[in-house]
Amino acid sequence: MLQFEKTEKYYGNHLALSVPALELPEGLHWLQGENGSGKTTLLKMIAGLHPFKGDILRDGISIKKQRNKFLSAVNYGEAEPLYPSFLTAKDLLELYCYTKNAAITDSMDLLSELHIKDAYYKPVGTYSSGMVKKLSLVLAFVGNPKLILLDEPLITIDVASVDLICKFIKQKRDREGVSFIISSHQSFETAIHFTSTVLVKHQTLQIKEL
């Protein structure tokens, strides 16, 4: 479960999200709202990558007090991922199964059904955007999280790669019971069951339950 308590983020003077209290139990949850309302602020507050007031709080855990225990079973897929171009697949997946004290095997594995492991010793700066994006989705799955942020996962992939995603959040959410947000514009009702639907609106989140 995920409490938001005072929760209040500013950029500069201007209040960009305010969640005063709030609690979003664990399951799969749409992030939704119109561009530029919060939507990314918000799964980066989460993430541990924007700072802001008041605190978040997973199964008891406070981001502010003990953050690296808050942040470990956390991982974040960014909307539209940028990584040093020198880098190579292999890199960064060592590098992320390093801090997340996880076993490659299962990430080569989804590299495989995503048809990028034959690019693994090759520099991100030859990738295609669709290839970064299906790169930056295997390292939102590492390890064993409690929570995966998605911040709009179907952006610039193909539509078999669609399918795929798809899978792997079921058979996370399923198997291993991991909690998602996922932020996208494109619908996942005919793949998905989501248990709720989270607005942002007008500066603050509502829930509706599906």
Second form
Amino acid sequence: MLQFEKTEKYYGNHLALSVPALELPEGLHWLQGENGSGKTTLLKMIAGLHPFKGDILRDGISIKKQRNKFLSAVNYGEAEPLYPSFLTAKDLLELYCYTKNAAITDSMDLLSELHIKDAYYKPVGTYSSGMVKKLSLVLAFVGNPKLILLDEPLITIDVASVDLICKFIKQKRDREGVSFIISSHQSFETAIHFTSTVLVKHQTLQIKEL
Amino acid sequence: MKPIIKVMQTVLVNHFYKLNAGFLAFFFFLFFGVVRGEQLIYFHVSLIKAFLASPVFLAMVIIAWGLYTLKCADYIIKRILEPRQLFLTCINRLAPKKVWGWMLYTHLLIYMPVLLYVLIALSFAVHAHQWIQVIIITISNLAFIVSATQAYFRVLQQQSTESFIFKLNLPEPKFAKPLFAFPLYFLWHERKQMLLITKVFSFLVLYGFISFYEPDGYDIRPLLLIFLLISAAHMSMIYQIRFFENEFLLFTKNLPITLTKRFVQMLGLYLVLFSPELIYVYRAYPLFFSINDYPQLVLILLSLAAFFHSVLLTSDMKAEDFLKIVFGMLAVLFFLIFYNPGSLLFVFVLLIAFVFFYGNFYEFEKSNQAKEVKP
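Cool, the form predicted alone is there; where's the form predicted together with the partner chain?
Below: every chain and molecule of the assembly, starting with the one above.
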């Protein structure tokens, strides 16, 4: 369960997001909202990339007080991932696996299925935007996370990979009980059955169970 | 003021001086702030006469001018190639001779600190009828100015550094890349000229000091001042490392790594970056430093780099404020070193760096992010 306690995000003097008190149960959550409503900001706050006021807790573990413990169980896939061009997929996967205490072999199947295993030793600078996106998704699944945050996971990737990612999300949820918060302007149709939608509107969150 | 002059000054010249203010201010302080007022002119006259009299000294001075030219060229070329400065290509609509002239004008403005000193040295050489020195200094400086201007002209016209004279292809290290070394790879790949120029400068300063300075007795302080100068010379590189972290390593904040470990990794980064100086300085052993004092040399480089890096983690840090802090810190250390405070001074600087790092690492946010969602 994810708990928000007096969470506020300011950009300068502008209040971008305010969640005084909210509990988000485990499950598959579809994060919705207009462009610029603060979806990415919310995900980055939970992922530890953005500073904010207040606190966010996962199963009672505070990101402010027990940051490492919190982040060990929270993975994040960016909408437009940006990695140093000289790093290879191998470099990044080794870094993620080392810090998330995971085995590299566990990620190899997904790399292979997404057809980026051939580029494993090549610098990311030689990848297409779709390949970088696929790599970021593989990295988002590394280890044993309890919560995975995916920001627009379906953009720039091919149709076959979209099906594969949806299948993988379902597997992770059904077999390992991993929760997801997924922001997407695209519809998942019947591929994923969401528990709820989280609407970002008027600088706050509204949950609607499905 | 013509619009082109205004654009060139704002986009290229002013930004260059802002970026290198710490570096230039330190040199200014070293050349004009250390010697007492009444001895200042005598000091500079002696210095100029010394390098005009010694071919080796003159060669070193010309190499130093050449390095400054490379620094200027590296900066201007990178600036022109920035996507945000693409509008500069509109200057290409002018006749090529005019474009060349504007680039010459730009280069002369940023080469001005050297040019003034060159002109003074030339007047001394002419006065003393040292015609060979006059020719060498004139030709070398003309070559520097013309080649730099030609380089800017070509880059502006082609929007590429293809077949550019300063292009370097350094070999790619094949071993595994640990997180702390990512910024080193960035420098190796993306800031080759800067890396090379800074390291050659460091080497020349150390070589000149070890070869020409004759101490009366054992004293660690002159070597510490040389290391302070080397730290100042690395300022632009530290700035670039922070730029790289902000642009490309934000994703690492999602990784469960403790702040202490991140701080130690930063120290590891700077230890590797300064390892050429820390190894080469062994040429100065035992005349200039004892083994007991070696930790001081390591600490001065690490603590200052860590301090400047950590200061740049402050969210609202403007370039001007940063430069004030840099210059203030260098000036304070310059005077404190005269009192021979030992390693404790640098441990204290390291402690301040840690406090800054601890307080700001997760709070840091790029200033342009504030504009993303603003209504």
